[in-house]
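So this first bit is one chain, no partners, the form predicted alone, shown in structure tokens.
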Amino acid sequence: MQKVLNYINGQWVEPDVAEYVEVINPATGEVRARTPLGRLSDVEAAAQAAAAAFPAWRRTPVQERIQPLFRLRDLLKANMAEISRAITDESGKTFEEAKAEMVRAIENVEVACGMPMLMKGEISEDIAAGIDEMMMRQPLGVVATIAPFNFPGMIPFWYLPYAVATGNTYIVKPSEKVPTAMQIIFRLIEQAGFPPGVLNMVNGAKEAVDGLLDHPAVRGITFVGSSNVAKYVYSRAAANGKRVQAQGGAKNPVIVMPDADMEMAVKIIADSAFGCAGQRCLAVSWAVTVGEARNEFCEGICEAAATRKVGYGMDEGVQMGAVISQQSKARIEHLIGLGAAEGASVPVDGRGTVIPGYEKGSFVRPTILMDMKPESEVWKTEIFGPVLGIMHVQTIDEAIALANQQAYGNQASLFTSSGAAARKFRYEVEAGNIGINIGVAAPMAFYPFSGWKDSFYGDLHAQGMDAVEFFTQKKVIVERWPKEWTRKF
């Protein structure tokens, strides 16, 4: 059984704790591990440590402070079947679902190791007689990251790379559920010679969350999660006084116009809503057909989604992995159940599943909700697992104003082959991430992530400029040299 250890100041560290949470294998219902349930003293080793280091990281030159994030590059290519492996083991997802996930990441290091560009000022001279007028940004202190547990490996690089290579020091707080390749990727962490103190590490559930929220050296705040608890994340850690990036929940919308190419449709619509077991928050959730789009589109889905092949994640050939846990398999499975009772047939039904060779795992097949109502609660729910509800409207102007009509707002996509119709949708759809024939619309490390209504909370995003932005404070200086001044020199 792995150790799980804090790393605090550049050691690793034994937590004083007499809880634990056990990490459990998904797909075989074997305990690789035990996550402590680390204690406020925790938070604030790891507070104090990132404090005492941010003066001598922060005045580092910037070109200086991304030398160690080049070697963690290397260092995280050279280990990526080692860090996917244990990312499937922890979350049930595939292998190769486990290595997309570390492209991903990477791609956010090399992004940030472009900092001496990315943070760069404005001047304007004589902005009245021999007055110059100058913006720089500087960082902002201590930050932390409160990671989910369905990318163990590749969100909390949404914020680690940007946020050290402005200068900041920074907290990691892996989820419970899934702390395994964080102990990896610290490793390499170490080696990448970072100096003690800029990256640091605590280990701990809702304690541990509320001692980061409020803390007073720790000055910005991001989140992945659910919608009510980035709504929690935000409001306290707000009322303290910090910055906060707060990534929510999802309820996605795919429409399907009848002269979208129904074949590359259906293929990319269940991926998007099956891989990673759906457990993603830019899974397709829900798709919306219109006119004579409905049969051809709901006969390949259903065959699709029955046909998908599940289990354990390492095994070759398995296209969907478990769900993260027992406790997800039912409240997934009631959440079918229901969508009947409100009036949805389930023409493909995956409760019930068990895998021959693997009978204590999470597994849900892929499900089909057809005619799923806009008025149930199944439709508003985030059902956060491998379930696709179907609608059927006449119109594109119909499906956008039931696409409009979520709570959420974070990926929209529409299949077509008609650019009148995909201009259409991108200019009204509510959502901050738009996919046109794309059924995960993931944008790029220099771009974004950008989550609207529910699905977000806190102005700026992940990844890009918007990250840079996050992590620095704008120091605006008007300054005068007068002429006198200078030839008493």
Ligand code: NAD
The other form holds:
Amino acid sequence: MQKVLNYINGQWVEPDVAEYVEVINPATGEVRARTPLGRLSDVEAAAQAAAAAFPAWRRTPVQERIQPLFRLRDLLKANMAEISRAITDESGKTFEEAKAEMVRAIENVEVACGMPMLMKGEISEDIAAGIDEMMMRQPLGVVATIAPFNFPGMIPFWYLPYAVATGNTYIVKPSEKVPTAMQIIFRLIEQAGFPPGVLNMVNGAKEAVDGLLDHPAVRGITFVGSSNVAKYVYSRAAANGKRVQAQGGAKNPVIVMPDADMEMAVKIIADSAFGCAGQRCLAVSWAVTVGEARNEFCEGICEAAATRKVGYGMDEGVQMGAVISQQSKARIEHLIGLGAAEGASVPVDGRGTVIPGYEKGSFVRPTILMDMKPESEVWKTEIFGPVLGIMHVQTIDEAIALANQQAYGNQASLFTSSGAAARKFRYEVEAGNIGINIGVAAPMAFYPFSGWKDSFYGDLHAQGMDAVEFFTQKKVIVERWPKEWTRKF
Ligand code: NAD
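Given the form predicted alone, corresponding form predicted together with this ligand:
To see the whole picture, the full complex is given below, headed by that same chain.
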């Protein structure tokens, strides 16, 4: 069984803890590792190391700070298979999905390598006679990320490269459910040549999180996870005077218009709803068909759901892996039952799935909740599993109104061949990531990951310029150099 260690001040450290969480391969049921539930003392050690490393790191020229990131990019590429295998074996997703996740992680490193250009300031000469004004960006100090289970390799990279390229020092706390990919990644970070204390990792759960939220040396917190924890993290960190952004849960709608290319819509929506076993914050989780779109779409999506090949993510031809745990399987199956009790029919029912050879796995096959009722509990609840609810309306206005009733606002998609419908949708729908004939509208690393409403607490988002702004504070300088002083030169 693999040991999970902390990485503090350039050293691998065995945390002094009594409690562990078992890391179980969701497909096979095997125990892979044990995550130490780090204590306040672990956070203290990491925060001290990061704080001590900060003064020299912020004085390191930005073009030197990005050199280890260039090396890390190459190391991540060269070790993609090993990291992706760990992601599959700890999170349940397929090997292809795990590799795609790492491509996104690497893109963020590449964008952050442009930091010499990205963090430049501004200057205005002669705002009054002989007076100049300038703005420069300076790092915050020690910043930290608290990550969820569903993208063990990618989500820390929404922050880590930007944080250190802008001159901060950094602590990551991976999800206790999936710590092993970050163990490999930190081996690579070690080889990339960051000075000790610049990048640190603490494993654990609530106590470690609370330690980061309360620690006076930690100046900025980025969080990704469920909405109730996001709200808690946002409130507690903000009350402690920290800069914070907290990305939360989702319940993403897709509207299917009668003029959509139905074959394409079915394929893409099935990939969105059932890819990563529905455990993506950008997974489409309910579809609204407008008018005549209903029959063709429903027929196609039920067929796609029923025929998806489910199994261990390392096996050839598997299109969908396991959900994260037995508890998660039980919760998803309960919510399917709730949907049925609230009046939906279940033409494709993934409850009770057992995959031969993987009887201990946590599998739920793709499921369709047909005619899900508006305002039902299941319509409002994030299922985070391979379940697609379907509703029907007569107009795009009704469909957008339904979408806007949701408390979440992570993503909304529309399938249509009409430019007018597309424009109306993107103008009116209340979500921050929009897909037009796209099922997973994941912003590239040079765009912000823009959740709205209960999917996000904060203002600056992950990735791109938002990350540069988040990890820096602006300093504005007004300078007078009287003419008499400069005349002699
Ligand atoms: P989670 O909220 O259970 O855990 C996230 C992190 O918070 C973990 O590191 C965990 O250790 C910590 N944590 C959990 N409970 C805590 C508590 N009471 N106090 C302090 N810390 C606590 O989320 P998860 O189950 O790991 O991830 C799935 C969720 O993340 C889904 O809701 C999904 O929609 C969301 N998510 C959102 C985005 C986004 O960009 N909006 C991206 C990925 C995942």
